[in-house]
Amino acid sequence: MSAEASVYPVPEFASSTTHISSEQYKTMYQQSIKKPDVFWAKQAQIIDWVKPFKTVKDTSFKKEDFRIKWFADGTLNVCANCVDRHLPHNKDKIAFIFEGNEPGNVRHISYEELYHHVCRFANVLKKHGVKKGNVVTLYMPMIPEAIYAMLACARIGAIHSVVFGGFSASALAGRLDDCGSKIVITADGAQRGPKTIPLKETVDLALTKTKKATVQKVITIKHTGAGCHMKEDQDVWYHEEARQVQDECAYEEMGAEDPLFILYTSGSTGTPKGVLHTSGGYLTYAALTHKYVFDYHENDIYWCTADVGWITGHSYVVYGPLANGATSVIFEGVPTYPDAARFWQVIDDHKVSIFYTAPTAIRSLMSKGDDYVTRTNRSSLRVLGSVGEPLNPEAWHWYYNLVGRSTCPIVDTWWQTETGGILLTPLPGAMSLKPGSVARPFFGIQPALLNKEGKEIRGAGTGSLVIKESWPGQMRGVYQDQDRFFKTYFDTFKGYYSSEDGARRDKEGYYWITGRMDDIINVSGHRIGTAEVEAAINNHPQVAESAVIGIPHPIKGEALFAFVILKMGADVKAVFDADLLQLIGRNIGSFAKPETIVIVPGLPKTRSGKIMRRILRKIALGKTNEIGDTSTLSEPRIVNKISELVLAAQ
């Protein structure tokens, strides 16, 4: 059955209680496109402004007149919007439920407590010379102090740069050099399942690798109790510093276009890009998408499983939920510790009603079997979400039918670090669901599909996914490299923001993400998205996960090469006897059948779960000597295992 043939209409109970109905979506979307100034002037009131803006939008994607500005003459403070404004009426409301790595390690933090923690952290930063416009780097575990530090930076006008705690010392050093950080905030260690990760040691090593030596202080949180080398004149313990400052700190009035944070993302050249987001437009967009995409209501318990080291953690753990006064779960551990029921047990323990996680986690938990899910209740769930990559239809059905008990809409979201917030998504109660589809554009978003010549494809079709006009959450630049910003995102297709993703649109206007444009494979003239082939392979009941790449072929131009992980206990022969290739043929077409399929025990992934297809290409081509550093992978040894299996299969 094709993805389009499976449609889940909006249930009556959902459409009667959600913020946005189908008709309201159509009306609001049309206004957001035809009268953007009117629409966004109204929607920007979701946050508080110190000085109200008069100019809503001042944007152009043309090279000779390039600019992106939103609410530029208004002022605000992001931290005050996330914390202070909730105190008069909701100071006792829980802002965060911290679920530690070990079950039973739980903390509840009210908005009033959050306020004092943030002010204290802000005063520690000020004590060490941090001023408006300075860059502060965070290299932290997923603990409340990471959020206190982010908000403290926003409070005093400093720019935070969060580096995920799984990056190597070399990767951290490169980011420190690029942004010129004065301060690094870290912890003695991080706990991820049975592992303790020595963060402070990595920071120490990174500082020996930096070239610019801009870091003046390292502030360390005592978290795991691991021993740390503390260098005199450089290192301080946060708990000691916090005792010496007050828990009140006035916030800085900031311009809407003042920088809020830098977040590094991979570049096609291999050099990370410092994606820069500013204050007013970003917060407006994060708050609005959080409210409408997840249909957030006052009494919801919301849980986004992302780490704050990624954009999802910024927008949908910290800024969006806090701007809306939400109660959020933050989770330090991993979904399979102490066993694969952990996510579902946490949902039951805290009565989570909105749950937002990644397809990698969903597929991983699906491969462990249904028993871990069915032993829990999950009756509190109301909305399920997915983020990070396409959610294949088999995983979608498992998530919907088993985890959500066939009652929770799935908001399968598409967006990027660069977009600041969700661009394509179903809205609960407003749209029918099609498994694997990211549905329709959010308010103000004008997607288009372009062919190789840069011409718009009308109606159903497949092409490069671009956005026609700006939106408030859009990145404002690559930090200290505006030429790279324009060249990367606006030069390929003149007058458009290029997402560098491919997409397919059906006759009803629903979108499917087909993968990065460099993951579009041309086999005998057929343009095939690797994500689509992976989704077809993953439909097999004995397949847990797969990764598909393209390799040169003397006749076809390119051929598909598939790496497949089987579920526990699956028989290799049975998978092929069950006609895996025929399954692909039925789902996509015979032209999409891989030339080679290799069964592997795992895939090379970053610690955030991203599959490193670049490494798989090198292995498939026999160029293992060109793979380079694998230290940032969650399981570096898997590369050698895969290489041996590929060699044996050839």
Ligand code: WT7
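Numbering follows the first chain given and starts at 1. Predicted model only: the values in this text are computed from it and were never measured. Rigid core here is just the name for the largest C-alpha set that superposes within 1.5 Å across the two forms. Compared with the form predicted in complex with the named molecule:
Put the two forms on the same core and the Cα of Glu23 is off by less than 2 Å between these two forms. Once you line up the core between these two forms, the Cα of Ile143 stays within less than 2 Å of where it was. After superposing the rigid core, the C-alpha of Pro393 moves by less than 2 Å between these two forms.
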Second form
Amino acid sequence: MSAEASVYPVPEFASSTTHISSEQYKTMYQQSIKKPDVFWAKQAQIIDWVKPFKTVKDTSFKKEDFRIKWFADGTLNVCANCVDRHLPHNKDKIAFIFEGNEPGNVRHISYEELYHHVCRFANVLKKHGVKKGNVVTLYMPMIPEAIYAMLACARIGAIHSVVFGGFSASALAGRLDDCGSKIVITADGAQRGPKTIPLKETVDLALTKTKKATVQKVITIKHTGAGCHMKEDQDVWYHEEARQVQDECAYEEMGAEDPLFILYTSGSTGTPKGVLHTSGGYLTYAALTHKYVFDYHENDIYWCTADVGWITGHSYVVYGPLANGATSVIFEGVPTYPDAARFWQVIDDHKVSIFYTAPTAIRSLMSKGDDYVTRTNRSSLRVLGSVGEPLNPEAWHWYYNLVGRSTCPIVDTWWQTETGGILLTPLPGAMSLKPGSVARPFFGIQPALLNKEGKEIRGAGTGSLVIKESWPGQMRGVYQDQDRFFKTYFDTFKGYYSSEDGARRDKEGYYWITGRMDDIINVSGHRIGTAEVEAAINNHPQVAESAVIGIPHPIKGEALFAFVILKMGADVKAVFDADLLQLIGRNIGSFAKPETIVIVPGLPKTRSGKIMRRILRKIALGKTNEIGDTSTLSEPRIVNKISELVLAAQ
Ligand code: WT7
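Could you present the same protein in the form predicted in complex with the named molecule, rather than the form predicted alone shown above?
Up next: the whole complex, starting with the chain shown before.
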């Protein structure tokens, strides 16, 4: 059965109650493309402005007059939009239902409580000298305090840089050096299922590895209760600081284009980039997509399972839902603890109506059997979402039929750290669904597919997925490296934003993401640059060179496969996989450890020295008969040698 064969029409009940119907989508989409200024001026009223903007869109992707500005002369405060403005009517409404790692550890936080927590946190930051424009780094578990800290930064105009708690000390150190952060906010530890992760200890180690020594204060939240070493003059406990300040704090009036946050993400080359997002456009786009893509209504209980360490956590745990005054579940734990029914149990416990998660979680729970799902009820569910990697049709059907009892539209949302919010997605109630497809563009998004010559493909076809015009949520720069911003995203295809993803469009205009076209590998939704993993492996004193590729994996989506060349004279038996894995864990984080490592005598390279990853992929998959012509290689015979070693290793 071809993927196109199954189409799920908009269910009757959905189209009659959703914000956007098929007809409305068509009209609004046309307007958003033809008259972007009119469209966005109106839609930007989804948030409150201190000083209204006069200019809407001021953007160009061309080198001569490259600029991306939205609502530039307007002012606002992002935190006030997420918190203060809900107080007059909704102060008792629950903002967050915190579901801790241990079942039964539940906390409800109202908007009024959120307001006071955030103000207090902002005052603690101010007490330690944090000012508008300073960067504050967060290295936190998925607990309410992480969100208070983010919002506190936004309140006083500081720029937050959240580093996912799974990154190693070295990775954290590199990010601290890059942004010159003076303050780090962390916790004693994080709980993830049966494991406790010592976050503060990792921060301490990171501080011994930074080159620039910009960090002056580490503010630590007491969470697990595990003791940790506190260094005089540098380390303070948050709860002690919080006692000394007020729980009211005026917010800063910010320009729409003032930075809101940076978030580091992997590129195909070099060190991770600090993706910079600004205030007005980002919040407008996060709020609008959250409302329409999930068909959010006031009484929904919304749950996005992402960690705040990733962009999904920023846009769809924190900023979008809070701007809309939503009640969200936030979850500290993992989907399989205490068992594989946890997600579905939490959905029942809190009557979750909108659920947004990642394909890797869906596939991993699917592999545990249906009983974990069927023992729960899930009748509160109305809309299901997916993000991060392609949702393969088999997992789609399981999610749709079993989890969603064949009644909930699935929104498979395509976007990136760089895009700030969802760009391609079905809208529930407006579009029929095709399993495996991310459907159509959101309002204001003009996707195109380019062929190898950079020409636009019309109608059905496959090519490089680019975006033709700016949208408000787009990243504004690579922190402190504007040249890299232009070179990375606008130079490959002149005049377009290049996503580095490949995609197919069917004859009805539905998009199907075919995967990255650069050297980025998506392991369980974690974006990993092959260059970073190779650099970590090459740190081993006995290693001469390495090449890392991604191969399909039934649960993780992709898995890493490493080919390693040792230095002359190195003893093959003395270089253990375990050493290399440990090295990668230390340099990046455990999630970047390859599934397979094979020691090889050489790598397939062109005469100019470029590694032919395409050939390595075929070898890793045992498809040596598909390798084709190797005559352009500098040493064609190496292909057979590597194939034999790979076979022997399996
Ligand atoms: C890359 C971006 C956007 C938040 C999470 C990831 C892949 C993302 C989908 C999807 C197929 C997807 C793309 C993209 N991706 N969503 N629905 N279907 N692929 O953000 O870490 O910046 O990664 O994730 O390859 O380029 P990110």
